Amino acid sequence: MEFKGKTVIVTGAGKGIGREIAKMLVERGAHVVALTRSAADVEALRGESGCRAIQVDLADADATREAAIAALPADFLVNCAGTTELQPFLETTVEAFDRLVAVNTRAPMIVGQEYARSLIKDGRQGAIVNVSSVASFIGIPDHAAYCASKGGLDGLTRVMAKELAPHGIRANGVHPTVTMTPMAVKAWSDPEKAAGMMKRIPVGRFAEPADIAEVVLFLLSDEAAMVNGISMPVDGGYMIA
């Protein structure tokens, strides 16, 4: 798969799956607009990739939206930002569920919104990968909030698949199982946790960065032309355990 001469909006470019879609594209030709939110990761994602790189804050709503703006015009749209923080049901937050619904489904919209309608303005065709998780799936304990905000990020891409598709713009989900990422780590640094979750993986281990990538690059490209609304686990089997 080949994005020689395209242009790319990879959100969460700055780490962990982002990162590695990032890095993926820009071996492949394409030309990447990182958002993110380290000035730190700004400044690599310039220096190693040559991507351009602008750093928002996607937990906020009016800066999101200007960044995405700025982010135009683009060929594709990878809403791949995501956060976390563990907390069961009964001790979450309201502070820490806004937070995940922010930038996990809230972001993911307005981004979206005007990539399509810079899209739908210029007559032109496109397509949108949001990546989600197995946790919108089902229950995880200590991530209600996360689970919220991911299965929330389900239904707008449904609803985004068939509102858009007519404008030739398709949108699917990715949904990884657990991903060696910075996020992971933090999420199953608990042994005991870490293998209930990896028994019930056939394939037998956890899912790398360009695991998920590969699956994103084929949901952007011409190979995947009639693939639309849906959500795409890759999760070694996860599902079906």
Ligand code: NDP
The other form holds:
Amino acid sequence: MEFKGKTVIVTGAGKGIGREIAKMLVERGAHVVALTRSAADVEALRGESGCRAIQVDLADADATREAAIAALPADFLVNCAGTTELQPFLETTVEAFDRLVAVNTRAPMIVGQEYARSLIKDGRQGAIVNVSSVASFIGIPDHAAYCASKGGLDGLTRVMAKELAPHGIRANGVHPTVTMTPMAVKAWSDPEKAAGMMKRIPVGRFAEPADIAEVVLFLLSDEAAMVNGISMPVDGGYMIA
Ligand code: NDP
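Could I have the structure of this protein in the form predicted together with the named molecule, to go alongside the form predicted on its own above?
Shown next: the complete complex, the earlier chain at its head.
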């Protein structure tokens, strides 16, 4: 897949899956505009891969809208930034719930709105990929706020797919299983919990960021011109196990 001359906004490009998506896009000719939080990642993205990097806390709605507008114009959008906090349902705090929904659900809406408005105004076509999780399909203990935030994101993806497709903008969701990133270290460092999860993945391993990035790039590309509104697991068969 070639992205020569295309501009792609990637949120959460500072680490993990987003970083790999940005790297792969640059290798295939795209110009990447990264929206991410840590100053060190912003510097690294500018230096290593020549990305245009905008520092923003996506939990802040106004700052998110400002950053999204600053990132335009763009051909494609990948909403990859996400965060988690491990709390059992009975101990889930309102603060953590609101923070996860703000970053994982509300920020993709805000960035998606500005991206789509700009394309529609200019009469151009595009595609959006929202990075969800297998956690939106199932209940994972200690992930109540995370599962809820990703379920909300899936609802958003489906409405985007219906409302934006008539304007030539497709929207799809990608649902990784455990993927070896800083977030996975936070959520899956308990060997007993990790072994239980691994046992349910028929291919016998957790995902690597590149496994997810390849699928994201396919869904952005013209090769996926007729794919709209899907929730695609990238889970080694976890969902059928
Ligand atoms: P990482 O924690 O490794 O990276 C997340 C990236 O998002 C970081 O660059 C982080 O920046 C950025 N980010 C998080 N919160 C904010 C914020 N408030 N404002 C701006 N940027 C922010 O996560 P992964 O790469 O593992 O996850 C990427 C996506 O994939 C997420 O949406 C996640 O939910 C999803 N996913 C991941 C799985 C996994 O096992 N890894 C499994 C299923 C889905 P900073 O570090 O500076 O805060």
